[in-house]
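This document starts with one chain, in the form predicted on its own, laid out as structure tokens.
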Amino acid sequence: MKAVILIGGQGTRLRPLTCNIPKSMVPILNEPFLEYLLLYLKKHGITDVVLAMGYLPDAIQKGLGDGSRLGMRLTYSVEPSPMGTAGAVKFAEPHLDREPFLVFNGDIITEIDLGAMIKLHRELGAKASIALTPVDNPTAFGVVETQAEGRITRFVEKPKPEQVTTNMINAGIYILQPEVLDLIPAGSHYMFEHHLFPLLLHRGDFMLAYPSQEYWIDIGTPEKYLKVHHDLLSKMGHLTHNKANIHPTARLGGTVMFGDGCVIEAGARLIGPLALGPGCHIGENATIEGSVLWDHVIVRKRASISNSIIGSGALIESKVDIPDQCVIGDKTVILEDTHLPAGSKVWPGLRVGEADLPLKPPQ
């Protein structure tokens, strides 16, 4: 079975991290997120994948090539303009066979059993199957109502609290019969959630729900991006540190992942779950806890970073305090003695000092 991964969006919810890099290429445990996703598909026997792209496609093609490095076959479908979730799949139709295929939203990490979902889809003869996952607050998602035998009966996109009848939401994983493509108008902006799925219901086509309690998370916001690192690192336990040059007086606690060539100076405190990208340099008596640093970040002495995300090539000067939920763009400089407010977002390439606070978002 072929798969189409939808990665055409600009990742605006993840900015400033995605100002200069597509969301699908942000690092997860020091590897591009899309590579993590592709290996998940490969684990379930899917090695032929069409990437439906729009924003910064060259960075994706350069990073992954034809997929042979991963033992996969990648085909690229670049939309001339945003066409919506279903419209993007319709645009990729020339790369698909007239066989059932999988569609995967390119901003989720999950352990849903695709093999079992595909098997059930075939056994029951569904026109379309949709994976469902439970969430605590379904009002930000698409709620899917079903009958006992798994037939989908209703969709409610981003329901108000009083409209919530179930906590099972659309998990962004679909299996579609090829004839479904005939219902999508060519060259139009068309959505699965608002257009195609309601049309299939109206026609009376059998749409199957595949509910799963397995791990699922949408990484589309900085908070969720940080959480997925905490979740994955916490499962990994002890890691070897032979990739890093760590001073004997540095103190490590919890799970800390190092990229190649990291340098940790005397007295530094690193408290996991924590991921440092390749080439990071942590200065004397600096403290970093629960954070994600991309590649070649420099943190000077006595700086402090807590539960935040630091983009590639950023420079954090001495005695800087970066508290919880800050997001620092790539090639940014935070000047000495600056104390950022919690939740600050600093756009790429800026030089920020105490006199520049409070920060204002770009116009």
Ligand code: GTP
Second form
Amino acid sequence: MKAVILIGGQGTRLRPLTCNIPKSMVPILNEPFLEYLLLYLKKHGITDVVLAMGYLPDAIQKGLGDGSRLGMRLTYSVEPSPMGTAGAVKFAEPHLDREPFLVFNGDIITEIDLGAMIKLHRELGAKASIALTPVDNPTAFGVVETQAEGRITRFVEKPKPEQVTTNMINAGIYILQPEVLDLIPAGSHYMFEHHLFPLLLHRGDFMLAYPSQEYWIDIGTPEKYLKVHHDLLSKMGHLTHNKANIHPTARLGGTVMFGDGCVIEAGARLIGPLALGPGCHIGENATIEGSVLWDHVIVRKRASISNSIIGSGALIESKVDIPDQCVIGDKTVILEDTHLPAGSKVWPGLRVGEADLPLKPPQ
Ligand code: GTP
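Just the form predicted on its own so far, so send over the form predicted in complex with the named molecule.
Whole complex next, starting from this chain.
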């Protein structure tokens, strides 16, 4: 079965991380997210993939090429302007044969069993199947109501607390019969959630729910991006550190992942779950906890970083304090002795000091 991965969104909620690279190329455990996703599809027997894209396509095409490095076949469908989730699949139609196919939102990490979902779709003869995943608070999502045997009966967008009948939401993974493509108007912006799925329901087509309790998260916000790292690293346990040059007096606790060529100086404290990209340099007595540092970040003496994300090539000067949930863009400089407020977002390339606080929202 072929798959279409939707990666044409702008990733605005993940800014400033997505100012210079698309959301699908942000690193997850030091590898581009899309590679992680492609290997998951390959594990489930799907090796023929169409990437439906638009925003910053070059970085993706350069990084992945024809997919042969991963043992997969990749083709690219580049929209001149965003067509919406279903519109993008219609635009990619020339890359699909008239066979059932899978659609995957390109910002999900999951362990949902695709093989089992495909089998059920075929056995029950559904026109469209939608994977569902539970959430704690469904009022912020589109929930999907079903009958006992899995037939979808209703979509409710952002239900009020008193309207909530289920906590199962659309997980952004679909299997579609090819004739469904005929219902999507060519050349217009069209969404699965708001247009195609309600239309199929209205027509009385059999839409099947595939509820799953397996791990599922979308990496669409900095909080979730950090949480994915905490979840994945915590599952990995102790890692060997032969890629890094670590001073004997540095202290490591929890799971800490290093890219190639990291240098950790005397007295530094690294407390996992923590991922450091290639070429990071952590100065004397600096403390870094629960964070994700992209490649070539320099952290000077006695700086501290907690539960935050630091973009490529950023420079964190000495005695800087970066508390919880900050996001620092690529090549940003945070000047000596600056104490950022929790939740700060600093756009790429800026030089920020104590005198610049509070930060103005970006234009
Ligand atoms: P935000 O700007 O933060 O909302 O992110 P987004 O638009 O990238 O993601 P959203 O959650 O809205 O969309 C879900 C998935 O569909 C993401 O993987 C997007 O890349 C993808 N997507 C959204 N709109 C389009 C589109 O017009 N074309 C294509 N090809 N993909 C899209």
